[in-house]
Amino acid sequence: MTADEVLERLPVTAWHGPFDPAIQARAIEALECGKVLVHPDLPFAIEPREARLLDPATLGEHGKNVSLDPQTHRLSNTAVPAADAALLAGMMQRFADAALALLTGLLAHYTAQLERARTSFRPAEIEGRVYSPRRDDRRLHVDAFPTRPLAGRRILRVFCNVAPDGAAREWLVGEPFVDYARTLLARVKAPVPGTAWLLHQLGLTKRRRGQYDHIMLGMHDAGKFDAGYQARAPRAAVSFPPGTTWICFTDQVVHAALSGHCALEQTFHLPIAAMLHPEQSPLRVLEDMTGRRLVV
């Protein structure tokens, strides 16, 4: 595989539209077929007073990201002093607003049904850190949330490299989702009866986990724990230098983040009814493979 096969580079240089209709059409078609949209000349401006936040010391001890809740606007997992918390939250909120403006202009077909989820800041270097296999995003995977079942809704993410030292964010992009699923679907065991009810009752999931989310999590884990898959699966190496913004459906794009630091990321959820081609969604692909409905 080559980078040109998995990337769609677009000449977008502003966070706000209007954008040329031909660019909008290219963007949505490439996105839905499983490519990564790349805007190599779309930096997110860091204000001078925010520059000191671009430091691994900004991160707390309980995860890989600083997180901003879209409802409460509260930060979690940050080590900044209280005096800097508002500054950090403001920087992340500005990025969330810019990401929403970008998608509203570039992917106007989705606008009415986009749901903003968490904003994250990833200041720490990926390379060299120690993770469990399940949490190790240097291994090829698609995203699935253990605590937040999505029932088929898409995970659409906007990333921007804001590293102040010129460090690129290095990714691998893997095979098409349909091939990933053909390899891993058979390894997913049926859930133990009552598990979804119990997890929800205990507050470990936000809603009951259905068949779709069970399968997505099962494939996520099976792929990450399979050393043979990680060694032999097709992949293309891609590099995102500072000032680059990229967008993809991370529940569909098989990916791994190998190195880099100081990236901003905004997550959106999207119902498949909003897509131009819902048959390309992971839900529809898995329903075709299993021969049954996976979301009730």
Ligand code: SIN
Given for the second form:
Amino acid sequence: MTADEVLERLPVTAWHGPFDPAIQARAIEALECGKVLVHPDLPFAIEPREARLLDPATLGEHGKNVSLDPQTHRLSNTAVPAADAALLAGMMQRFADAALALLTGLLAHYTAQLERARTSFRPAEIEGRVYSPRRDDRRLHVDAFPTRPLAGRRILRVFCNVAPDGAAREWLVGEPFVDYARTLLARVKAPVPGTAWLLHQLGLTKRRRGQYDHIMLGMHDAGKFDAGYQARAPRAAVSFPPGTTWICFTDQVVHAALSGHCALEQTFHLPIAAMLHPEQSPLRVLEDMTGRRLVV
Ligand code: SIN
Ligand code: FE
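Counterpart to the form predicted alone, namely the form predicted in complex with the named molecule:
All chains and molecules follow, beginning with the one already shown.
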């Protein structure tokens, strides 16, 4: 595979529209068929007083990201001194607003149904850290989260590389979702009866985990633990230098993040009814393959 097959490069150089209707049409079609939209010249402006935040020391001890909750505006997993917390939250909130403005202009069709989820800042270098296989995003996967069942809703993410030292974020982009699912679906075992109920009772999931989320998680884990898949599955290397902004459905695009530091990321959720082509969603693809409804 080549980078050209998996990327759609767009001449978008502003976070706010209006954008040319022809560009908007290209963007939504490419996104829904599983490409990564890339804006090579769309930097996110970091203010001079924020520059000191672009440092791995900004990160707390629990995990890879600092995150900002859209409802409470609270930060989690940061080690910045209290005096810098507002500065960091402000930078991340500005990115959240920019990402929303970008999608509102570029993917106007989604706007009414787009739900804002967490904003993250990823200051630490990916390469050379130690991760458990399940949490190792250097392995090819599509995103699936154990605690937050989506029941078929899409995961749409906007990333921007803000590394101050010129380091690119290096990704692999893998095969089309249907091929990923053809390989991995058969490895997903039926859930142990009562598990979804129990996880929810224990507060380990935000709602009951249904069949769709069970399958997505199962494929995520089976793929990450399969050394053969990791070694041999089709992939293209793609590089996102600082100043690049990229957008994709990370529940559909098979990806791995190999190296890089200092990225901002905004997550959105989207019901499949908002899509131009819902039949391209992972939910519909998996329902077709299993012959069952996976969301009740
Ligand atoms: C991932 O979703 O696998 C990580 C992407 C990144 O941080 O670049
Ligand atoms: Fe991922």
